[in-house]
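Okay, so here's just one chain, in structure tokens, the form predicted on its own.
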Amino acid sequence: MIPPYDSDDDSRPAVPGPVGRIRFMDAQRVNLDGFAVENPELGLVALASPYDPKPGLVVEDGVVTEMDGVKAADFDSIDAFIAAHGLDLTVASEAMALSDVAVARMMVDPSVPRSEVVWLCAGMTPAKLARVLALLRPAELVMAMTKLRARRTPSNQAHVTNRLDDPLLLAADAATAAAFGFRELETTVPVLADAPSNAVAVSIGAAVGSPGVLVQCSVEEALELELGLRGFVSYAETVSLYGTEQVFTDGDDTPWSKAFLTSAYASRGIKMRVSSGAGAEVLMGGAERRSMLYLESRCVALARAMGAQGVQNGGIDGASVAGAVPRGVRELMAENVMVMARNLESCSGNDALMSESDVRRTSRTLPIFLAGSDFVCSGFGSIQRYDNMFGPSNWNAEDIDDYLAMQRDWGVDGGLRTADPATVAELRERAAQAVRAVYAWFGLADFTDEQVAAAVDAAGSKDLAGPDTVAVMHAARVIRETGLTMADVVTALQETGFEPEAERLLDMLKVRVGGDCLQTSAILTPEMRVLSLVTDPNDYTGPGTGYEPTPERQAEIDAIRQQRSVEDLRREQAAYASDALRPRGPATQGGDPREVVVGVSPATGRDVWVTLSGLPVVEVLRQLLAGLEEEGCVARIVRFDDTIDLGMIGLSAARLSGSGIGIGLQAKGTALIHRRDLAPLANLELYSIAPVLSADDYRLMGVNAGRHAKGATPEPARNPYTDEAIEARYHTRVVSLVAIERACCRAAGPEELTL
């Protein structure tokens, strides 16, 4: 029997805590994530549940009488809709007869055309397609996605929101997102009534940043449709589908009501896809013991049956639920491939933050990034995390440079490009001024010069001074109540001197009339050319085929703003040039037993003037000489032009030195103490991590060199410790510095210098 707990009882043995190594591991950010034990009873199972139905299809006289083990009389509304509208019965018999493995192999086999796979999948039931996708391992999912996506050219979508619904900041951020290459921008609101203002501001900002950028305002469905009818948005994607009838009806919806809404958007030329994704049914307690992949297979089949252009899936708001179970991230990617196999546009998730671990969230995106998708992210947070009113994305403004570097690292097109900082500043200014002018034209709001300047410079809404939320609500109410349309906004832009933006927004309205964006996977290029399944079909059939960036696009991917050339480094160094180091004549053998020669590399004081730590080389030399002076030694500086090897420079200095002790110094800051009787690669002390060395470190090396010259054995100077990525940060500069050193190298004798 367990005795009752007594808080004053000290006789109980103390429970030992974890050792330091485990405590250290516990403190890492990955342990902020939730991880669940697989539990089919709750739907906490990714790829396959023992309760998933067995695939099957019975067709009699052209009518589905049984699907996935359920008789027609027992169909729920989802089954009924899919059976009536979602299966191609002309191929169903052949498709269902194939083994799961055979279909899975067709998906990854480059010799099997995409069109054949899509044709067969059109006849597969939800259970059948789910079982096929569950067989694909991660590398095979990458291969299948590369082949099966609809559009040849990858793209990306951004979130543009802020905590205050500030229209000036929304416009500036929309222009910035467009400048970075996003072809769709999605906004939403913390206050529903602000939606019309947000839609107008983001549309104007997008038009400033680039022609042809599609815009959505994700809000309550009736209001979102109204914004579309008025021309304020050009696509929609937040029409939600669920994999169980219970969750569907909890939201007062049916497949028929969603299909009607889908048709309403399409009837006005508005691009339209639906949203679903693993974890939603689990969160609502309605998973019915089915696997996440099977439930999503029902959603995707339903989307096809409804006539939607595509699906935003891959977890979305439930991504962290999928990520909590074994193989959950793999399931998220399988959802995207499933959409592609149904011949729909895939907006591939990677929006809701699924982990606090940078490693996990990168691993979630990387396979899709490498394979390429119609939209790699269905909501890359182009604004800071705290300003994302959808909740933090898997990728945010904090990560844009990382993403651009990843594109460059792998040589792949993830849909983005580097934006010139000066151009970004100009676009933000123009976007804010355009919104200011339009809002003043309609009497919606009067923004001050100070408010515009703050929005242009702001990294986020926390940088804005004195936001007026009431003014935003007033502007939104007037927009809605007076019946303003995008045609009116076009007029206002034209009349206030923003003719290019007026023309761009008018062109977006013309595209809607033409219906070109209703093509599957449609986006618009800055030249207003439609890229879609029709005009830009994916033609991957193995190596040497499919999408490859053009030389111009590859150059755009490669040209991140942080890259530096040797000539860039020469210019930086030239800014610090001085005449402090002057030639004195040929260096001769020393005879003073107190003498220590400081040998320097060929570029020191010629083309290189600053070390990797930022210290001027002249200051480094002064510190070395000061340390030698402390020990009563005599110093001499000698440049060795015939080698850039630090060991040989130090040894050559020691051999010229009267004491037999020398210091070697490369212009980049690496230094050592040498002795005349040692091998070139041996030394007494070495500073090998130049970027972290301080003036005090060099002074200590001078002191120790003096003590060695006097025959003492000092405590060796050690490299300062750092856990920073020194190699990643400085090795490219080292390559350039070595190239400069090599260019200065020549067959000449040692030269004495004065300081």
The other form holds:
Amino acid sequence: MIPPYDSDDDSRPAVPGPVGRIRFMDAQRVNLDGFAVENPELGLVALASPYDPKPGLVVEDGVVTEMDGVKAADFDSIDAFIAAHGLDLTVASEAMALSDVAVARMMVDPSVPRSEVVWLCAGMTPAKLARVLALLRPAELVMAMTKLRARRTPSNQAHVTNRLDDPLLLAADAATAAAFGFRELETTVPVLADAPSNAVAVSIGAAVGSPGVLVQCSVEEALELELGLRGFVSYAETVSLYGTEQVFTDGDDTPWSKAFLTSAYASRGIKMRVSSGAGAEVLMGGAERRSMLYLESRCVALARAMGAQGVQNGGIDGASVAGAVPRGVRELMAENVMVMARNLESCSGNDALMSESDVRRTSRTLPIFLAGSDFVCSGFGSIQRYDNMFGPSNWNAEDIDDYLAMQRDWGVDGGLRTADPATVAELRERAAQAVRAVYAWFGLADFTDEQVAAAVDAAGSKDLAGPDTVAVMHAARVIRETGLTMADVVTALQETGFEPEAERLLDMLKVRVGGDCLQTSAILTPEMRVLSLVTDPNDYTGPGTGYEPTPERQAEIDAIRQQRSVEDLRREQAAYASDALRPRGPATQGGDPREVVVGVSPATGRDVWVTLSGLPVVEVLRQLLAGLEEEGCVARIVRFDDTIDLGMIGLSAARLSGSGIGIGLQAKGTALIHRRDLAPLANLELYSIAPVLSADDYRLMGVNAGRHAKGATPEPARNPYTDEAIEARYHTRVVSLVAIERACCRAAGPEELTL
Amino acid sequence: MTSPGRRAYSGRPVESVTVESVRRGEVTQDDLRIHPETLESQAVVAERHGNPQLAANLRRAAELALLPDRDVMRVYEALRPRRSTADELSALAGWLDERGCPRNAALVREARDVYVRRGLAR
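Alright, leaving the form predicted on its own aside, put up the form predicted in complex with the partner chain.
Full complex below, order starting with the chain above.
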């Protein structure tokens, strides 16, 4: 938005500003996002552009002579590669003859096996598959993703980076990410020369956190390959594809160089996937008036043609461009489903932050999270936003608990698990110590105890003392120039007392020899079992089939660290126990017209000692009594053991009271004023929202009860107002407190108490 | 972890590579390198799982497994846009043929023809 310009020219008529309601709406965070008018000329169109080619395929003598309206002689390099390698010509004529809607239905219909869909899609041109995917509505995309993803078990990938490339913090954060369940960690660098140091630090940290975590370092293609060849990373992902030839070659590659790179990684047993996604071509001004989905369809067809096992897509760096146009977020998900339909691993975006709005960014991820993907996020920012050297992610460190709660809410496996706080602390310490030991072993750097302690405790790099950027660069240079390999790191770990980590890093090198991680959608379990399209194929064919968390995994998903049981609450309450409230015998009917009885619930001062607002119940009673005393009233405290109903407690208190006015108090803090002639559910004044009540509120209730007793009509006290999710915060505790009250209930007469 | 009996590039069974043997300096790079035959067998698996392109890639990889790192890096660099003339690409393909990499040689020749037509040769 262009800010208003103050002009002296007062000849323009004054335009009235928007009304308050609209000004208020304008100020919401979602309006920081850009929203673009659909514009095919600029490629600002999600699912279908009028300039997208019509699907078509002509094959003569086993050779593609025309594809999507382009003759072979006019193929650009992307067309040429797809036509030469990408299409299964044995099924092409059958597949291309199917109507778009027929294929779309097959993708959604659980009774059509996944294998049949991927077999047909192998014969479809980019324009054809784009048209099919454009037909799927959001709920249908969820169904298609549930069925079509290659691996049965969903997983997740994290970003682990920081502004300083601090190796101690990288290792601590990598161990933390592994502890939270991420099975792939992606690092990168603000300073390219630091890359070898980052790759080593994250690999060590990951090995501390869990066996079998795959690690990559996203840098320029040639350097990334070198890191892979030397064993410093265990997979690669930054092999970018683009949907137009111009942008592709601006990226300094061709389909052939990328295909070669794909084979180069495989030749060393290293897992790799390519990256693409909507919006990249638009940002580079090279969309050639095509829709985002069509351009991405070319990328995905090319990925398959090259023999890459998987694709990271769903916007990625261009996600906010897709998010700016109508149906753009739907397009992002369609890209992922397209990858799955081509029988490839999907690392499904949810990577770059696509909105300032928490609602929009959740909305963007939720359907994919529900359906399950090979990797729900192609980069969950497990670190602070400011430390994310890819730029902030759609999900960041502050969202981990949200994500875990979402898994629990839906009973869905999004790849993460709760990490015990004490375990996190131990792992961070061990990871930082391991990196310190290895760096010292090689003479790369000497870190101090203070530096280790700071990295262990740090929430992010802003918590570290000072950047030691020279040391990192020096370490990285030495690693690169002295020809160190990961096998040397294994030795260093072994020699410095980190045997299990040495073992785990060596296992990652041995995995390459077996080559099982080269198959589609491969990840390693903590037991070093390979899960892939081959060993763990998705077998969803409708309700009751497909992936279901094991009971152990379900328990892991359910047991977030914030959950509390009644017993937890009982222990918490017992810590506040006191002997201030003592029984004095059976309660009797009072006769003093200035007397007010405060009736308390069964558990008050017995098993429950603190109200929901954190006030000791004894203090609440003192305030009520002080208020009554202020009005010159006489107070008695009586416990009613036969009910937990506050109305009945208040009414019973009123009936015992000489003035006919009583106060009812539940141990959790809810309180009311009652009169002996009212119905149980009626009352004079009520504090219903116990969590927000203060000592002053209870004192005021005491004063008002005194005034009622004296026959006055005081202005009723009002519940303090809050717009917070007060019920979400307290309802589970209320349920537990009520259970405790119920357990204290017994058939007994009222009992006089002294304070 | 890995299929039993898998042998590294050197022929050494991967199970025999231990942290202790690494520490004693008894493990060479080739003991931790994939064998071309393993890539071939993975290609067969990929084919069986509906992905002939992945299989073709793994077969090109099996050829490249024979090349030292620096040669792999060199071929990649030569294939990037406008790095090589058509003749240089032809020569590169010939060299790959000589080194027992006919599939990669074919890929380079295919690239050469498209590069010339699309202005991607030097």
